[in-house]
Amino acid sequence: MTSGPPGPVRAVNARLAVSDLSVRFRLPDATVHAVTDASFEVGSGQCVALVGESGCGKSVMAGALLGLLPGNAEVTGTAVLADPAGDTDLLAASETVLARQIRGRRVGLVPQSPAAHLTPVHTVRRHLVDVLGAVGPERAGRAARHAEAERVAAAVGLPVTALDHYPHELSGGMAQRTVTALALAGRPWLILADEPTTGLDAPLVRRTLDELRRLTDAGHAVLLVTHDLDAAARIADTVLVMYAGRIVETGPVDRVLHEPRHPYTRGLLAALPRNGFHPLPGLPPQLSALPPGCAFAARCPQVGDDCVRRPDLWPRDGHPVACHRPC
């Protein structure tokens, strides 16, 4: 990949504020909680990895910022998004705004299984070239729009000869670098990659994380979801741990990763192939039958009588940990 982004970022100063979050899905028989009072905040030159197991509400949450969940969410809380375009709930915002003046614009996304999100007749320059004509620069034609598409896909390692391809000709490494251009057509200063290196062999998946870091230092704003631990030790500056659908540790990379505290991330860096690969315990609850208490009591080394109750992160700063014995 090339050095840098694709063009000057939209806003320097910038600022996603996200406070008590939570969703809520509705079915016939059963509640998913499937985000619980989620807060946090990820500014313009940062790189935040939202980390966890499978199925742990990660990819809900990044939904919920763009308002791409089903009709059955009941999505409450804030998340304010600051820039020189003014202050903007997130999760109170219409479908006109978030279509019109928030994806694509100031928040990009990155999505999970690139090809999927990708139209089969449609070649990439295609792609490119109608996503700038509703994105890019007001009264741009078509020669213009075409330019554009060549430079931003060079900016993330797409060669020429890739922009007449079709979806299915493209490998796993073209199909991510493809829907990455996608995301930065529009020059947005925040981007939320959801599970970007799925499926890419080591190589790419280096490549692939290099690009989001060189992205967040040029000023973007990354918010990388992932089970990987190593992507986030690779690009992170701060890590939130997530389990059942709640932030269990929150911190600096370095500290989070390499000071443990909540016994769930210690089982989560001790599952590595590189630190012996000893797989945690169990399984985790059910988001529609969740215990009243510590949802990792019943796999935690460290349970006690304590852990009936709930535990708030705490404290609010620093190295924060939601847990009644933190190590």
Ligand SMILES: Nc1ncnc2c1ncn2[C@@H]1O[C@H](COP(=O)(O)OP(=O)(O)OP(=O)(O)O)[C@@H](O)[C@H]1O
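Superpose the two forms; the largest set of C-alphas matching within 1.5 Å is the rigid core. Just so we're clear, the structure is a prediction, and the values are computed from it rather than from any experiment. Positions refer to the first chain, counted from 1. What changes on going to the form predicted in complex with the ligand:
In a rigid-core overlay of the protein, V131 has its C-alpha displaced by under 2 Å between the two forms. Once both forms are overlaid on the rigid core, the distance between the two CA positions of G86 between the two forms is under 2 angstroms. Superposed on the core, the two forms differ at L158: its CA moves 2 Å or more between the two forms.
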Given for the second form:
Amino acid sequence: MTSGPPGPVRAVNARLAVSDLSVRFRLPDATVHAVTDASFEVGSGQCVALVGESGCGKSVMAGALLGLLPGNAEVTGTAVLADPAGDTDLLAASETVLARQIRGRRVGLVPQSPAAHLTPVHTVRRHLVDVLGAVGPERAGRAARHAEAERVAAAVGLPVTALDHYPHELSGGMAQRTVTALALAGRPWLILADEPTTGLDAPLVRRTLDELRRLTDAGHAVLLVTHDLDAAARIADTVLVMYAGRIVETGPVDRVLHEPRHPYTRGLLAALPRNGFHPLPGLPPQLSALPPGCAFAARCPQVGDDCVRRPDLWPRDGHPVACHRPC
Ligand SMILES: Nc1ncnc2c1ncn2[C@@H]1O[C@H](COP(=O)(O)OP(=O)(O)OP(=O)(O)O)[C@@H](O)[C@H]1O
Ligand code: SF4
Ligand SMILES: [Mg+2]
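Next up, can you give the form predicted in complex with the ligand of this protein, since the form predicted on its own came first?
Let's see the whole complex now, leading with the same chain.
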């Protein structure tokens, strides 16, 4: 076992290329269009932030990539993971491949709800040692796994005393850091971090974000799912702005956050306290009853006659936006 914080043991020119990813939930009386035609890439040394209001499809997208959606989900598209272990389309992979080769090994997930992912009767140490037993070096003995558990915990700022706590004894921030440590234990090159700063106070938010950036700079790839634009500004290279299941604007973080082109992105920025806290009017449409044209039309200050047609994300490179009348 090596010492020091988790490093990029398999992160050599690795890349995830997502193309036309769509997710539909079939309900008895409706179909939920949770994600529609999402395409993006993230590679070693890159942090991509996926931002948008609650319910826009961020977690469903992350869940689809790891085969973690319930049985009523229909997932289409491709998501090709290309790393030294080979090329794998995550959306076509069997549950056996996802469980044995992908989750925790090549792709780590920091889940949005830590409590739902921790076993109440196991201590933090037991969680970490068990995960290391499953995804760590095959010949690592018990003592080595315990030492590695302490090293991974320290890397995310978990005090050693927390290792012997049960989940119900953890603060929200400690539970969050526990699931982050579990996600990093197998040294996956791609890290999907779904709202990893929920429940943390400001210094721990900064520490967690800076740790994700450090891992990025060490050669990992990070997909940061967040509704926090300041978190994206702090560590991301690229931003994907999602509205009603679709990516409506994407580009380099400075361009998107300082020269937003989509009225929705402008609205998100205007709602920040530092920008005067001007909340977006209205609510997003129900994903089971989307309007035929632009899904943002009912809330858009720039809406016009042409907005009855659904706008495509355009141009394909640089700073694309899905809007007929971009800013
Ligand atoms: N199993 C399911 N069956 C039906 N609809 C679902 C299911 N799971 C999620 N949804 C719907 O998919 C949509 C997207 O949910 P998702 O959890 O991805 O939102 P989110 O962007 O992560 O929001 P938040 O910021 O609150 O975490 C929501 O409308 C949600 O109700
Ligand atoms: S397409 Fe029209 S309604 Fe949609 S964001 Fe652009 S201007 Fe607004
Ligand atoms: Mg979510």
